[in-house]
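Given as structure tokens, the chain that follows is alone and in the form predicted on its own.
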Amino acid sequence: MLIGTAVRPSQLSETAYASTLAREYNMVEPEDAMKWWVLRPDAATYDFRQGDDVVRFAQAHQMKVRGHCLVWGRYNPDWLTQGHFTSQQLAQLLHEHITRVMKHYEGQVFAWDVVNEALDENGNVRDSIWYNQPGVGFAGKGTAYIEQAFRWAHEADPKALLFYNEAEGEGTNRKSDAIYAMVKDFKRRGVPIDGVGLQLHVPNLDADVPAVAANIARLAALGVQVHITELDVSVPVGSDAPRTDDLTRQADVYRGIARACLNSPGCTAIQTWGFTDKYSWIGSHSRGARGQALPFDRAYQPKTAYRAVFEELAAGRPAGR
């Protein structure tokens, strides 16, 4: 079982951050350092420095690296989104980007989120620069552009594991049904997809763990791996510290998700989106209403949620799995 976290290379120089990361985890993924807006400041330039920092740290501490992400419709650089490129030009840019980035990290990044958050809440393909604004040549053809990205990624690094990563499709709903249908179709037709990433940003304390477990099981039955990729469980904070019972309920959610993964042989990684409350996107995203979503507090002390996951991992998978 891989236990990972998203990291910020700028914090690796902080002793407490680096030592906790190296001690507790065997997999890392950069939050932003391998996204277009960091890697491609302009059309002619690739800046791999931040991503390379993450890889060097991982190699120094015998950790695996997940790459995130090659294709996403959001947070792309202005030169790309406002460049008025034709579909043919965009296809060339995307093909070149996937190839260049994956070749740079070949043998160093074992798995990639090839396409990130391409579906809306109803399971339809989202409007995006890659799909239909103007797209890379597959506008109106459903998941065909996603398929093309996976084929390009496999050509670039045939040994890398290729994942589709999505938010709010963790349980059983229209989006998760659409993900399941897409993966089933891809596997049937030989599209090179190896796994599905379930983000699991939990904004409340009543996650439907049985539904998550059922979804993991049905995806794994298709012959793909499942990674929990961006787990965090936020609690109400406001101007006060979170209540003890909220932190207990938070730990129960963490415990349930860990057990759901352990109960499926196809679920091979659990990763949180950051690991210390000192550096988390939740506070700014919720405008201070929620926070304390991660296993370690701001002083790098393990929380009840940490102990809950630790206990589940110590218990291991059920016999035969």
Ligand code: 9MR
The other form holds:
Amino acid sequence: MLIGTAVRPSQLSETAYASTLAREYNMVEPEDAMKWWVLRPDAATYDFRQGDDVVRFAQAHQMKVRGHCLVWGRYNPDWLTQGHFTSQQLAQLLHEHITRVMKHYEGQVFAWDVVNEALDENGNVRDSIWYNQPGVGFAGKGTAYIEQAFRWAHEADPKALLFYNEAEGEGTNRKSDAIYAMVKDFKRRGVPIDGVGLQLHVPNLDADVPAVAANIARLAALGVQVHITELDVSVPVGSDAPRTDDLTRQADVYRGIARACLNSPGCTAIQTWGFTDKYSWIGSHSRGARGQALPFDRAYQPKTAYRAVFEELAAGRPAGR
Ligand code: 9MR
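Now that you have shown the form predicted on its own, what about the form predicted together with the named molecule?
Below, the chain from earlier opens the complete complex, with every other chain and molecule after it.
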């Protein structure tokens, strides 16, 4: 089982951060360092420095690196979104980006989120620069642009595992049904997809974990791997410390997700979006209302959630799986 976390290269020089990371995890994923807005300061430049820092740390500590992400409709650099490119130019830009980045990290990044968050809550393909604004040539053709990205990715690095990564399509809802249908279609037609990333940013403590387990099982039955890619379970914080029972309920969610993954042989990685409450996207995202979403506290001490996951991992997969 791969146990991973998102990392920020600027924090690797902090002793407690680096030592906890190296001791507890066998996989890392750059939280931002391999995104367009970091890698591509302008059309002519590839800046691999931050991504390379993550890879160097991982190699020094025998960890695998998951790449994130090659195609996303959001958080792209202004020169790209405001460049008034034609579809043909965008297709060329994206094809070149996927090829350059994957070849740079060939043999170092074992799995990539090729496409991130392309579907809306109804399961429809989201409007984006890559789909239909103006898109890379498949506007109005549903998941065809996603397929094209996977084909380019497979061409660039045939050995890398290629994932579709999505938010809020983890249980049973229209979005998870659409992911399922897309993957089924891709597998049937030989589109090179190896897995689905379930982000699992959980904002409530009564999450429907059995629904997540059922979704993992149905995806795995299609013959793809499932990675839990961005797990965090935030609790209300505000000015007070969180209530102890909130942290207990948080641990129950962590335990349930870990168990759901362990129970499905196709689920091969559990990764959190950061590991210490000292650094997490949740605080700024919720304007301080929620937080403490991760397995280690701000002082790098393991929380109840950590122990819950640890116990499930120690118990392992059910016999015969
Ligand atoms: O945590 C990430 C934050 O630091 C970035 O500012 C933001 C935009 O690039 O992305 C956050 O990570 C997101 C991830 O890439 C995709 N799924 C949702 C994550 C949380 O917003």
